[in-house]
Amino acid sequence: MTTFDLATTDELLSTTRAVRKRLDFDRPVERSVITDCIDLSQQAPTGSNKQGWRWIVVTDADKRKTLGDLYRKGVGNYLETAKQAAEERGATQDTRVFDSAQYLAERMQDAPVHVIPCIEAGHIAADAPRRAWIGLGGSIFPAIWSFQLALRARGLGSCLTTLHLAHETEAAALLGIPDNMVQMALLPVAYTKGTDFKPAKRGPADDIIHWEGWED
């Protein structure tokens, strides 16, 4: 029988949110906290047990500013257009999400820590079949999620973003990332303003489960 406290575990899993407006940009983050959370993330499963992960942790203000600029270049007018579309269809929750995403884009450089998880992909050709790239992502995203859960348990928040990848070559040059490594995301990390996060509104699981096949 499991010895986990299910109430605490379920709360951690259901309230680890994409945090944007409630990131505390003014509170420093200790290096040891980031190290501990990455250390925990290394217990995540990975394809063929290769563990080809690397984590770029950026605290330098000038580099964070450049990453913020690259992120905003990647954003372009996407968030504003998406927000307007959400408003037109009356999707209140989506409107709030895009509003907070725009706020984060404007303040990205102010997050005290930027984390860029990378994975070795030198063995995968650019025109490799889709399953190869899906497998690559599946070999690191469990570790990224574990990292985010570990942050949440310590009073920190994060948000998994990918829009800077439109300019990943420039980010790689800035940070000296070798060509055989693929950047998978950019996570702004900070302590959160309060820890009282709640589960998001989601539909019932029965609406998305197909037992034994698509037609059930």
Ligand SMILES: Cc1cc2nc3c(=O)[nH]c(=O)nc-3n(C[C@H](O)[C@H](O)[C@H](O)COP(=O)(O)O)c2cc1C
Contents of the next structure:
Amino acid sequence: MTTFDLATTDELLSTTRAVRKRLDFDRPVERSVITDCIDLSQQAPTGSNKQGWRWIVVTDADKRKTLGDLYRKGVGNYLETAKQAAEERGATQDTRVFDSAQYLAERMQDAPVHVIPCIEAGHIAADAPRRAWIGLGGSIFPAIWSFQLALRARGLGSCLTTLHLAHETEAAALLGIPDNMVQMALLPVAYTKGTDFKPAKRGPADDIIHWEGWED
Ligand SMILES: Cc1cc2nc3c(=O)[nH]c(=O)nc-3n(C[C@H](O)[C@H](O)[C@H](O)COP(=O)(O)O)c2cc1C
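Give me the form predicted together with the named molecule now, not the form predicted alone.
Expanding to the full complex; the earlier chain stays at the top.
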């Protein structure tokens, strides 16, 4: 018999969303809540139990401004184009996502905390086989998701973003991140305006499960 309260656990798992428009930019975030959530994220799995994570947490307004600028530079006209294309094909969920992403791009610097999860990758050559890169990403995204779940459980929200990575070198220079560390994302973190998030519309599991092999 499970020891978990499934109603609460399933609600956490199904309502932890990419929060953008409902980030409360005016409410300060305590350092301790960030530390607690990163602490919990360290229980996540990693290939070879390596745990080569580092978390750059930025609250300094000037640095957040620069990260916001780098993020917007990475966005370019991608979100605008993607939103238009989504509108044209009548994809309302996608249109909402791109609209919300544009809002975040404009306001990124206003999130009181920016978190950049990094992982040690000095041992991986640029032309390493695909499995090496899968192992690297697979060794940090579970921790990032745990961090996001832990935030949600405490009334905070976040959005996993990757568009600043087009300018990761400039971000590394700004924050003094060494060459052997790979930045994996930039998460704006804040308390959320309200906590009543809903599950997203997703297809049924039966549509994507292949029991015993692809053909079935
Ligand atoms: C690998 C990855 C990269 C992402 N990059 C961005 C990004 O750069 N900017 C952004 O606003 N959202 C980004 N997202 C968030 C997705 O847009 C979001 O998860 C998706 O639209 C589903 O929304 P939901 O998480 O609320 O269900 C990213 C998500 C993932 C998993």
